[in-house]
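The form predicted alone is given below as one chain in structure tokens.
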Amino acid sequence: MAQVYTRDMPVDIDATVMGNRRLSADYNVLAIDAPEIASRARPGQFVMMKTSRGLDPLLRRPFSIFEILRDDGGAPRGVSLLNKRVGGGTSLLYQAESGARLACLGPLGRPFEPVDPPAEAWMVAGGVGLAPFLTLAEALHARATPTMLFYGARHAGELYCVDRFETLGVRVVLATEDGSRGAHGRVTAPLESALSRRPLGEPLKLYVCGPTAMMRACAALAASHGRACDVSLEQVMGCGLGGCYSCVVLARDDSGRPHHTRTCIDGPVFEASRIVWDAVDAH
């Protein structure tokens, strides 16, 4: 059955860039002053960012909320975004300097639902699919839920912020396609091995975000091992509010019938078994 949650109204603010930590030539973490969004955000939600003050690019871009930033007293002050430079909009966010002001709409979307002990939580991230998992790891840590992160990338230079998860007590399993760090190959290989060793009587839930092929493979593994699995889809979005229908995917309803649904409204988090994977665009 689909998860039920209470949807808060998003807010649209003119946010100030507080800092920009460039992790590499293509990746950065952008911190923005947005207390109205930070105080409402839940793990797995996203914001729609206007990456410039002008009309180019015209549309906003969706970004998972990476961190909830807090002031010295612990009050939510802002959020950070894990960004990969791949086009015009993401390049502008990579270049953004402190003091710049950018329109930010959020929080948006269906969040993750953290499990409580004695269940364990296994997060599976591919590349920039790491973005929604730090807030989830913090929520799981607050519940004292045992947590693992299976994190894969093409090479060691594309593995970021591992220490942030380890500080929260997350057990991290790494994999790189070239073997430069962690297991040699795709992250689904150590995941499959770990699932095979896990007794069915021990409760476990998977949370997955990354390239479509990886999420599809993880969904199949979860199903074959009888495990619950949620995926966070990374569809192209034009508005984030359900008006443009650019993020439509084919999913099954509670009766099993396929129907078209909007990722920005009914997701980005879905039960993996609901997605009609053959109909999801590869990326």
Contents of the next structure:
Amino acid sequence: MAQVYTRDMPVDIDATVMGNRRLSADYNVLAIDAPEIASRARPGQFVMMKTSRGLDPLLRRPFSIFEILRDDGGAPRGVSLLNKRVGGGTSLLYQAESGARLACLGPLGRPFEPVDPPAEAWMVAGGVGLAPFLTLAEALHARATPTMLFYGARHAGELYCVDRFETLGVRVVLATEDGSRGAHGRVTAPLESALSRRPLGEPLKLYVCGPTAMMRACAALAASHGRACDVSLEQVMGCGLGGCYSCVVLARDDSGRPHHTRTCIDGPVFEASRIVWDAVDAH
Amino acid sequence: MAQVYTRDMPVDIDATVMGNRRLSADYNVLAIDAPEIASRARPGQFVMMKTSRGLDPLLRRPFSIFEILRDDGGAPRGVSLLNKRVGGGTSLLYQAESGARLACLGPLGRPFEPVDPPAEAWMVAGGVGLAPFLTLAEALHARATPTMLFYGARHAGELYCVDRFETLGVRVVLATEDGSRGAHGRVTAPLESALSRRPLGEPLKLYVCGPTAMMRACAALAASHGRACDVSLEQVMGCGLGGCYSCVVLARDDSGRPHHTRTCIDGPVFEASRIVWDAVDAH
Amino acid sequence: MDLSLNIGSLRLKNPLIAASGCFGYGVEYADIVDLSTLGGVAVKGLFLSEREGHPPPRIVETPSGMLNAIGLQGIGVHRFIREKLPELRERRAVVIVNICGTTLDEYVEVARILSDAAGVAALELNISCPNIKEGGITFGCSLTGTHAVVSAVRKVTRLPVIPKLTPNVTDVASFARAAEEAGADAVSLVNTFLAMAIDVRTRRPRLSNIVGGLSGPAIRPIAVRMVYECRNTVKLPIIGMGGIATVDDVLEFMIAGANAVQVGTANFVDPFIWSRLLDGLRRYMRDEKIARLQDLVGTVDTTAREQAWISS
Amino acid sequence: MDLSLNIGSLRLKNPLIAASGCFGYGVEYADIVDLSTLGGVAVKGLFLSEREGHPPPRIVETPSGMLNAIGLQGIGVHRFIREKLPELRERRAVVIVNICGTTLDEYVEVARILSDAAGVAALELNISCPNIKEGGITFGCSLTGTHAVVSAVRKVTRLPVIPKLTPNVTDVASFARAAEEAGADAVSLVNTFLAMAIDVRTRRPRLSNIVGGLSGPAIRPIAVRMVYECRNTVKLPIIGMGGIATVDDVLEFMIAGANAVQVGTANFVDPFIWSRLLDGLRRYMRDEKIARLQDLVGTVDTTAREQAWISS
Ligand SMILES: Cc1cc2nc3c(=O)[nH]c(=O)nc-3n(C[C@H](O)[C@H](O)[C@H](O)COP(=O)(O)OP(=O)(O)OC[C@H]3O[C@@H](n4cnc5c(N)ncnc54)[C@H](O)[C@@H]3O)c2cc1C
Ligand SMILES: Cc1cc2nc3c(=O)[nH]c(=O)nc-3n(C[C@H](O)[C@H](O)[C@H](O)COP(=O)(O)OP(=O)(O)OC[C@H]3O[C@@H](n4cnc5c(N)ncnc54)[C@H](O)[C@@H]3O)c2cc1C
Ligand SMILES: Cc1cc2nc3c(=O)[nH]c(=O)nc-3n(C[C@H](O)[C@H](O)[C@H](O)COP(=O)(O)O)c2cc1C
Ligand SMILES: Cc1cc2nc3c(=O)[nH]c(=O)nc-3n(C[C@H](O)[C@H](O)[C@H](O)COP(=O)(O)O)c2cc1C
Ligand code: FES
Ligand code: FES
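Other form of same protein, the form predicted together with the partner chain, not the form predicted alone:
Time for the whole complex; same chain goes first.
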């Protein structure tokens, strides 16, 4: 059965950009002044951002909350986004200057449910799929859950913020497609061997976010190794609030029947076993 | 007969904003790095500016060239625009930051023809209608033509750059609608008395730019005092190049027949007597 | 200040209605919007039974607009009455149910069932959805089809009947007239424009359904023209929509001839738009000294502009 | 790399044509664009005699688009031949003359006169201008009217005849078919969408003509859909347009089924667009290994997407 969560009422902030740290030619971390969102956000939730003030682009864009930013006293002050430039909206966020104002609606979506020890949490991230995991790692750290991060990218230059995870006590396993850092190839390879080495009696849960093909592969690995697995899906979203039915994924209900299910309010986090993977468009 | 001019080939520059000096809550002077335009521009010509990089707004906006900016060696380096915030596009130019890049097409349109001494040049500006006159004043100064500027605005806070004209030897007569500086009321009142005091044997030419009502009044004054008068019209322009026929004004041809005449290529400067003023929409 | 209006026997406290398909079943927004402050809530199009709709991708953004081909995914009229209507009643929403059918009988059946349900304020007949093959727009693109659906539904309900017109026709006003003659209480327009987008790398349509409906600010000038044409043709209340995103857009539709408006796509961009629009309407009424907002309807001043200057 | 195509007996060196009414008489652009590098130049719509058109305001910007009601101001066919055609010939422009008429006889007369003039490459029949009351669109909105104009003009000219279709109809493809049956060499589409904008302070229409035609990126998805429908209906070459502003837009129209395209509104924004589009086409052909650009026409892959996953 799908987990039940009570959603905190989302708020819409005409938020000020507090900083923009460019990590590479395509990735940046955008800091946004939005205390009301920061104080409500839970791990894995997202915001809907206006990427400009005018009509171009028209719709908002969904972004995972990457960090909760706190002031010197530790009070939630804002959120940051790990943004990857893929089109018009993400390009605008890449270029955004401090002081710019952009509407930010959130927090939205079903959060990750962190497991408690003795269970372990194994996070699996591909590329910008890293974004929802820093907040999850913090929540796991707070409850002292042993945590791993399997993190893959195309090359070493696209692996970001690894130290941030290590500081939280996360054991990090890296993989790059060109072998420039960590294991050579896909991150699912080290994941698979780790799963195989792991006695079934020692409980663990997988949390996965990344390209469709990667999530599908992880779902299959989880199933064959009998492990719980949550995925965070990235469908195109028109509203983020359940209003438009654009963001659906084919997911099975309790009786096993597949339905088009809204990822913005019933997700983005789903039990991997509910998803009809063959029906998910690879992008 | 309409004067003949050979147009310099306009160029389109992906220009960098070099500076933005805000004069008031609505007016600013935007400096633009565009040597190729600066070196070709003639007094009273205009440019077509993209006010954003995206589709909002879609069309370019026409702006008089306010100043020719020169580098330390005196070489034309760029142009500045005197921008008044009235809608979406002008708001974007008001906010534009140094370093931003905006496409700038020019120089465009029929320039003012400066008169030579002993004739005098009397410039009449209302509000942002000041914009085309600084370049004209420079040209007149260069040929030592005695020059006056009648300049009206709503209040003292909206009279800009008067010293710039005075430096060029221009005698400036000011008027404000609330009497906060210069004559109290419309600028046409001091103009009218000056015209009345002026012996007909002493040649002069009027150059007018401002709200439609003001231009119409000046045209009438010029006619009744038997003076040549050029006006610079501000019609809505789609292309600035003669392609769309959006910018027409009803102007008489040599035989006196009124035709819809394109202000972007046959103007913006017209002999006032050619215009059918009652057909010009007041805005 | 009076912002209210009547549609048949139904009184709306203001002209702002959430557009069908753009506001879920209303309940999705209940914790961020006080539904009772809206003129009405048009819920997602309902068939008799559940429908899964089209596979994703279902939307794609286009210049100042978006295409959608949701394919009328929905829970069907029975589950709607059981699962959604009670909460909508509790929230005191004025519920306008957007109904669909693949056959005339289905429209009639859905209308009959909803007429017996407590808490339904009006029926909007979706005869204009461009995203399903059977039914729907085949009625909406034929004058006799429109007349037939409206009069058949009219016979089985005392609720206000509001056929929703498609803009994908040569002469939308003739459809408004057909609706009027068939006994409609109002017409709403426009539904989306049939449109298409192609990914030039894959050469595949960007929507799984190949074509979809264009909505958003891009279409507003066409929609305003259509409202204006209908206002010149029928006496019925008109609910105008298509690209409304600001209070000036609401006013533009009303001045063109709309008694009320719906807001769809802009609600995706700004789910808190409703209070902004309401405030803006009140401000305009104060500035322009308008006591009854309905006095604004159809007041566009089309007296000839200075045409006389030219003899040709 | 072969970018050329044929329209009847006419060979265009590439598919990029300046859209009528958006490029003056071509000569206005002659000093900034090498006219001989364009596939063609469709000049401003011409009647038999001069016309002053509508008073200003004639355009207004709308979201990602613009309305125009120029009212076909023009110098008439005789002055065109005398004053503009010689320079266009000298510049080696492929001149497509957009012709208008208030009556069928006027179309025929204008076509006959132009057929005798040296330097005219093709005739585009404007039966779709929404901005004039008489003639024009009354032909374009009726199948028999379309057939009548095309076959009448067909009889008096050996130039390629290209009726330009209006999008303001229920089924544009049936008009393409009527044009094909009447002997057209190609069809061009779309002309502008009838639309309106109102100033909510003055409550007056923003255009002197009350209504005008919507063009620009806003309409592109509708235009692409219409080209796709026509491609599925006729064999004729199709000249697609409506909101093209980038090379991807050109490609989208071609993949949907257009053999050539016209660019209108975007030329206002960027008069140097032509070389950018040409470069982009060449780059795409290189990247995608396409030797003949015409091989791309109508290649949209509409094989069913993963519909099978749902039984409903
Ligand atoms: C819940 C959720 C969380 C997300 N978190 C992040 C994040 O933290 N960081 C980040 O960089 N991105 C994230 N994304 C993806 C991000 O929303 C898209 O990259 C963005 O919307 C693209 O906008 P654009 O205007 O740049 O691209 P467009 O020009 O709109 O499209 C460019 C390409 O991206 C694809 N695309 C468009 N929207 C999406 C989408 N929602 N998901 C995937 N692909 C899309 C398009 O199909 C197209 O191929 C998230 C998406 C979701 C649904
Ligand atoms: C040759 C020429 C030179 C100009 N020089 C200057 C200048 O130096 N400085 C300056 O600030 N402005 C100048 N203008 C006017 C300027 O182009 C307009 O103010 C601008 O286009 C408005 O754009 P917007 O997006 O801000 O307003 P919009 O949102 O497009 O419109 C706001 C209001 O301004 C009116 N408007 C729109 N376009 C024009 C226009 N072209 N002329 C007059 N009113 C218009 C509209 O009808 C509307 O009422 C000039 C215009 C022309 C034709
Ligand atoms: C995602 C989406 C779903 C829609 N679903 C419906 C629907 O179920 N029934 C209906 O009559 N109209 C539907 N529409 C059309 C809208 O109600 C409205 O007519 C149209 O979007 C134009 O208004 P807008 O520009 O404000 O969105 C839908 C529109 C969108 C964008
Ligand atoms: C200002 C303007 C004038 C136009 N004049 C004509 C015309 O004279 N004849 C014609 O067939 N189409 C005319 N059109 C329509 C265009 O040729 C074209 O069909 C339409 O603008 C869509 O293309 P676009 O979106 O690229 O502008 C005109 C369009 C505009 C914007
Ligand atoms: S994004 Fe609108 S329903 Fe999910
Ligand atoms: S602005 Fe296009 S013709 Fe003058």
